[in-house]
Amino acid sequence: MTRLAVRQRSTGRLMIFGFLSPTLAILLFMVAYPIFSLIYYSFFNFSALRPAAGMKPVGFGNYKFLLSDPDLWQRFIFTGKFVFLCVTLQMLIGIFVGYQLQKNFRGRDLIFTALMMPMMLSPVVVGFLWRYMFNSEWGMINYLLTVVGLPKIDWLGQTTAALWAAAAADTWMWTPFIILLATAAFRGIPETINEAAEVDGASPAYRFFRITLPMSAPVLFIALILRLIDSFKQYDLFFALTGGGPGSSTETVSFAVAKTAFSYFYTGEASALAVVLLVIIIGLSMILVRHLNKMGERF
Amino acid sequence: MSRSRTSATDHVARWLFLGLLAIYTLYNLGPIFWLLISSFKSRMDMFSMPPKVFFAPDFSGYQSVFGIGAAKDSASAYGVFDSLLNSVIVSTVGTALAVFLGTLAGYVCSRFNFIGKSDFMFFVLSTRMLPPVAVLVFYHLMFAELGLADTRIGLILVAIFANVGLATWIMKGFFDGVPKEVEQIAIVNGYTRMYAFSRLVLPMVKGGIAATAGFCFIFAWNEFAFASILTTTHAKTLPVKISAASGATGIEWTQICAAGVVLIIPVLIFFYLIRKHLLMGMTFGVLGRR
C-alpha cells in the first residue's frame, strides 16, 4: 500500500515536471525573456535601425517623455472611447441575441453557425471589407443611406465618424463571440428554474433580469473581460481600416507602439509604451484570473 | 381577461423581438454576401454607383490570387501560392504542437496539485492577453540575431506561444469533464499512470482535442501582426500577403475580395467539424462540469 502510494507520488512528480517543463520552456523563451528585455531596453535611448550608435541609458527619461507627450493621451483617450462603444454594443447585441437563440425553433443550428462567420474572418480581411464598404463615394453603406434619404458621411475622413466606423467593424466581428457564450450560459440554466418561476406568475422580462442573467453571470462576466482585453489591444483592424488616419486621430496604444517601434524605429520609446500597455493588460488579465478561479471553486 | 392582454403584448414583444433578430441578421450576414459577391465583380463593377447585386461574374480577382490565366503575366499578379503554403505549413504545424503541449500542461494542470500551480496558470493564459505589439518589439531585434526573421520555423514559433496557453486551458477544461476514478481503476488494476492517460483518458477528451485545435487553427490561420513584421519575403502568410495588395493604382479590391474568400474556406470546414463542441471548449470547461 504504501509502496504502491510512494511509487504513484514519484510518478507523478515526475510527470508534472515533464509535461509542463516543454510548455513552461518555450513561453520563457518567448514572453519572460522579451519582457524583461523589454523594461530593460525601456531604460536607454536605443534604436534597433543603429544598434552601431549604442545604447544611451536614460533612466526613466522615456518614461517622462512619454507621460508629457499629449499625443499618447490622446491615444489612451481614443483606445478608451473605442473599448468602451465596442464592449457596450457587443455585450447589449450579444446578450439580447444570444437569449433569443437560446430558444427551440426550426433552423436554430443553421442560422447559429451562420451568425458566428464574421468572427472566423482575419481581421485584416474585416478591416479591407469595412474599408471597401465605408468608402465616401461608392461604398454601399453610403449607397443606402442615401436610399434613406439622409446624407452621405465621410466614414473614414473624419475622427468620429471613423470611431464609429470602427466601432461598427469591431462589433460587427466579435458580437458573435458574445452570442456563443451567452446562448451556452443560458443553456446552461436549468429550465425547471424557469417554469417554476413562470408557474408562479413572473413575467418574462423579470424572469430574464431576475433569473436568467443572475445565473449566467460568471460566463457573461468572463465574456466582458475577454472582449476588454481584445479591444483595448486592437491594432489588425485599424491597420486595415483606417490606417490610423485622418491623421493619427485614430491611432490606438497598440498601433502607437507599433509605429514608434516600426516606422519610426524608437526602440526604447516603444519598449517604454509597450510596458505601459502590458502593466494595463496584465490588471485587467489578474481580474479575470481572480473570478475563473473563484468559479472554479464553485463548481 | 388579463390572460388575453397578457398574450396581445407577449405577441408584440415577440414580433419587435423578431424583427431586432431580423436586423441583426442582416448586419452580420450582409459584409459577408458583400465580400462573397465583390470576389466576383470586375474592376469596374466595383466601382458603381448604385452598387451592383445582379452583373457578369468576373474571376480576375481569383486568377490573380491564384495567380492564373490572364492575371498570369500582369504585373498586378498577386501570386498567393506560396504565401497559401506559408499560412498552411505555419498553421498546422504551430496548431499540432500547441495542442500537443496544451494537452500535456492541461492534463497536469487539471489532476495535479503543485506548488505555483495557480501561477504558471496565469502566466500561461497572459500570453493570450498579451498585445503581439508588446513583445514584437523585441522578437524584432531576437529573430535578427537568431537568423529566424523571415522563416517559417520563426513564426511557428510564434504560433506555438500564440496558443499554448489558450490549448492548456481548453484542455484542463475538458480533462476536469473526465471522472478522476478512471486512473485509480488502472492504478490499482497495475497499470501505470502514463497507461492510464494514453490509454483511457486521453480517447476520452478526444472531441475537446479536435475543439482546441479548431480554436488554435482559426488564430494561427488568421494571425496578422506577427506575421506581417517578422517576415519579409519568404515567409509572408495571407493576410500579410493580402495587406499588401495597394500598389500604385490603389487597392486590389477584387484581389482582396477574392482573398478573403479563400482565406475564410478552411477555417469553415474547421468551424463545421468543431461544432458540437465549441460552446464547451469557449468557456473554459466552466459550463461542462455542471
Given for the second form:
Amino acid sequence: MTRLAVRQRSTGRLMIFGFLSPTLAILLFMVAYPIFSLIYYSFFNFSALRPAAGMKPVGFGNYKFLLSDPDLWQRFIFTGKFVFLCVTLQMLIGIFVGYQLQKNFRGRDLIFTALMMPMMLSPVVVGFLWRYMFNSEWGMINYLLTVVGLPKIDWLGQTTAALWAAAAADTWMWTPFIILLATAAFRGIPETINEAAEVDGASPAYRFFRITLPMSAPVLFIALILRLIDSFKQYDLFFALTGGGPGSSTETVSFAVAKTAFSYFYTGEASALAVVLLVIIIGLSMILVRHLNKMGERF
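Could the form predicted alone be shown next, to go alongside the form predicted in complex with the partner chain?
Since only the chain itself is given, any partners or molecules it might have are not part of what comes next.
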C-alpha cells in the first residue's frame, strides 16, 4: 500500500470519528453515565431523601433482599402475564388487520389514518381514558354489558379483571404500531410472487402462511422485539389506570422501581431492582436478536 493510500485512509478515519464524536458524547452522557451510576448506587444503602446520612456499602445486600422478597416475584409474575397477553393480542390483531390493509380498496387511507390515532396519544392519557370507561358504576364498558343482559364487573377492583383491562388499553394503543409495520412488510412483497402462486392454484390461506408470512417475518419479528421491550417496562399506563391496585396486585416491576425510588426513597434498593430489570430486558433482547439474525440469513 502506497504512502498516499495510507494517508487517505487515516484522513477518512479521522473524518468518520469527527462526525461521530458529537453523537458518541451525547450517548455517553445520556446513556452510559446513568447506567453506570445506577449500577454503582445498587451496591449501597442510600436514600436520595437523606443524602447527609451518607452511602453505606452493602455489596450484593440489596440484590439478596429483593430476590428473597415474595412480593417482588409476584410483580414479576404479573408483569410476565401482562407482557404475554398484550404482545399476543397485538401481534394477532395487527397482522390480521395489516394483511387486510395492504390490499387496495376505496377508503383504505382514511381507515389506516383513523387506526393510527391511538398511537399518537400519551400512555397516561390513555390510562385515564380507559379508567373512566372501566368505571364499575357508570363506565361505558359496564353499560354495554348491561345492555346485552350481562352483570357489571368491577374491572379495576379485581386483579384478574384489572389485568384484562390494562391489556385492553395497551392493545388499543399499540396495536396500530404492529399494523403499521405489518402493512409495510406485506406491501413490500413483490406482487409477481403472489400472482405466480395464484396461477399455480394456491389458496389464499396457503399464500398467506407459505409466502406472505415467511417473507415478512423479519419485520414482524422486529415489531415483536420492540413491543416486548416496551411492555416489560410499562409504568405510566398502570399509574393512570389502576394506581397499582387493588392493593399492590397490579404493580409491574417498573412500577415497583418508581414506587421504591420516589415514594419510599430507598434509592439503593430501587437501583438494584432497576438493574435486575435492565439485565432481563437486555438478555431477552439479545436472544430475540440472535433469532432475528438467523431468520435474516434464512430469508
